[in-house]
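In structure tokens, the next block holds one chain alone, the form predicted on its own.
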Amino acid sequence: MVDASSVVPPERVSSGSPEFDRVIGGGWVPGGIFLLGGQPGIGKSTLLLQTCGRMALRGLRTLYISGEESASQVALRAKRLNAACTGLDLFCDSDLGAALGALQGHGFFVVDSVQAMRSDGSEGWAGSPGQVRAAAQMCIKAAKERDIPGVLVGHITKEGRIAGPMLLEHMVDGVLTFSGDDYSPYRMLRVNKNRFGSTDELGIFEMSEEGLAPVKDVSGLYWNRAEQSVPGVAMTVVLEGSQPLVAEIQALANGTAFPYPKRTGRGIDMNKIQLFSAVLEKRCSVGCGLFDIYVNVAGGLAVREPAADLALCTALASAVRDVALPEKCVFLGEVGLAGEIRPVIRLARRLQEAARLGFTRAVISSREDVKAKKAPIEIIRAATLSEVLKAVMR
């Protein structure tokens, strides 16, 4: 038995990338194992090979274990990414026992991928549930015995989950998801499980010929900075973990001759569109029932938090009435069925980001903390949705 108060937390190991460190909670924890999943070709190997190279340049010897590619193939990619350096060692074979036996003297390792490795202590072919479980157990044991961090790469099934037994995700200390669209150079790194930190963080990287680089101004990805306001467009600031993002919510209302108007949404919950269309019609006399309504969040961003409710409602009302909203204005508030505007979390952080990007006004709940009076931009307070529409749609 050990007294918890007497245990000194281990010092984290930097990945060499401030963006990567922020997502995983401040760096790798010695003895901890993370599982990284993603679609084929999305850049998982590129991300981890660059990470190994950066850590090696900082003086930490790293081992990249590949069960799918030859040493010449991995070395060729490492040179293209400028990751090849003294201290980055390669082991290219599917024999996991031999690979982990070469860990002596290393401070970090990557297994690419766990489905390609074979454990002599388990029956079945590589990638079978028994082999995947045995391989993960061997890696976890090796990491804890040597007190070094490691990452396992996992393939994704057609259903979007990591291939192998569900037990695999429970065995590791953290699960990372690397995703992106084929038509976009941007990749998103999310944490689905983290025993050592938050699961709310989001990291965004840009893929180029030189590899992956963190995006400096993330808000710029989801905002087109239009010079003139257009009816149906409202701005808000959402939080992805500690990262504030300016989101542009677009709504289009088109008159319909059918008794059941159409509702379509991309990047926002369809139920919210229907719900707030009813709130606008009942509480604010905005006749949404006469229009087909289409809603889109620019840039492919998915908005889930309630802080964007007010922006969605004002975008809908603006589209239905065909009246543009004020320029350089953000809307921050949760909207209830009674039409009331409720406060949002971390308002000061959102206002700071809005001011940094050039916004001059913010519409918030009248119930917000008085500290908002010291905000860097003009504040418009409102208790109900009808008050907001009267203030911004004259």
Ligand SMILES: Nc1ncnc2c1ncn2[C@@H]1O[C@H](COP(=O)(O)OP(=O)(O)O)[C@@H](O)[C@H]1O
Contents of the next structure:
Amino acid sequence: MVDASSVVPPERVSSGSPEFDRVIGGGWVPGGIFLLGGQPGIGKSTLLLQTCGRMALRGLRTLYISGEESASQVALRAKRLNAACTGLDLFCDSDLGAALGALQGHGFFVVDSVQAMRSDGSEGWAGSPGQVRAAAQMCIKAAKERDIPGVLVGHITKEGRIAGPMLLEHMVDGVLTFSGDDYSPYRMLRVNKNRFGSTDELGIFEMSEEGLAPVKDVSGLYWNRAEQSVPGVAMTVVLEGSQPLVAEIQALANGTAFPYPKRTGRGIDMNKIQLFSAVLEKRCSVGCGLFDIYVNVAGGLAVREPAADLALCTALASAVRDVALPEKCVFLGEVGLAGEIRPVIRLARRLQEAARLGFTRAVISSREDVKAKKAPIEIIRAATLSEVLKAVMR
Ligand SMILES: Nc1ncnc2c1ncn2[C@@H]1O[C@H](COP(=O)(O)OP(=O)(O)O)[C@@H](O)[C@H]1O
Ligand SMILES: [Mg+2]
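Alternate state requested, the form predicted together with this ligand (shown: the form predicted on its own):
Shown next: the complete complex, the earlier chain at its head.
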């Protein structure tokens, strides 16, 4: 038994990247194991090899265990990433017992990947649920015994789950996901579980030949200042964790030749396009049914938040009527089936960011509890979608 008040929190170990440290809650916690999941080729190995290199440069010996690539492959990559340095040791073999045996003297380790490792004494192929569970257990035990932090790379399945036993996410102290669009250099690091910190933070990195570098001013990243006066373009501010991002929703409406007009969405759920086309048709007499409609969120951003509904609706109406929306205006509201505009969470934060990036007006729900005088930009309130269209499209 211990007296809870006598326990001092362990000192965190910096990853060498302020961006990475922020996402994980201020650095690694000794003995803690994180799982990093992501699509093949997204940059998991790059991120962690760079991390090992940075930590080694700060004087902590790190061990990068790879069950997937040869030592010369990893060494070559480390060189390209400028991560090769004394103190970064490579162990390239799928024998996990031997790899963890080499941990002596190291202050941080990476296992790339947990599916590639074999552990003796457990049945099945490397990558089978039993083997993955045993491999994860061995890594967790090694980290706890030596009181050092570590990261396991986890492959993900087509459905986006980390491959292996369901229990894997429960066994580790934290789960990180690394994601991004195939055609964009930007990568998002999210934390889905963290026993040592919040799960709110998001890190955005840019991939280049020299590896991943943090993006400094991310909120305007997915938005093209030049295209605002084109019909079909509407702006909004979404939140990724606590990070506000300006999102540009582009809709294109083209007279249809089909009995069932086409609806296509990139970065936005197609069901939403269908639903709001119906709401616009029924509540605002916007004739969406006569058009094929394509919607795209600029920059490869994926928008799921209800707060972006109003921007999607105005983009659709603007495209169908072929009238541009006012410039420097953001739309922040959830839209219901009756065409009513509902409040969004953390409105003040979004308004602040829109103002910082040079927007001058925001259209919001009339039910929002915000003092117009205190708002950083001009506020236009509306109760319904048709009120919004009257105000912004003449
Ligand atoms: N020589 C290179 N120059 C620039 N980028 C490269 C080079 N080699 C690999 N990359 C980038 O790194 C990515 C692979 O990253 P990697 O860390 O191996 O991903 P993961 O471990 O998630 O499968 C590639 O998709 C590519 O974008
Ligand atoms: Mg890899």
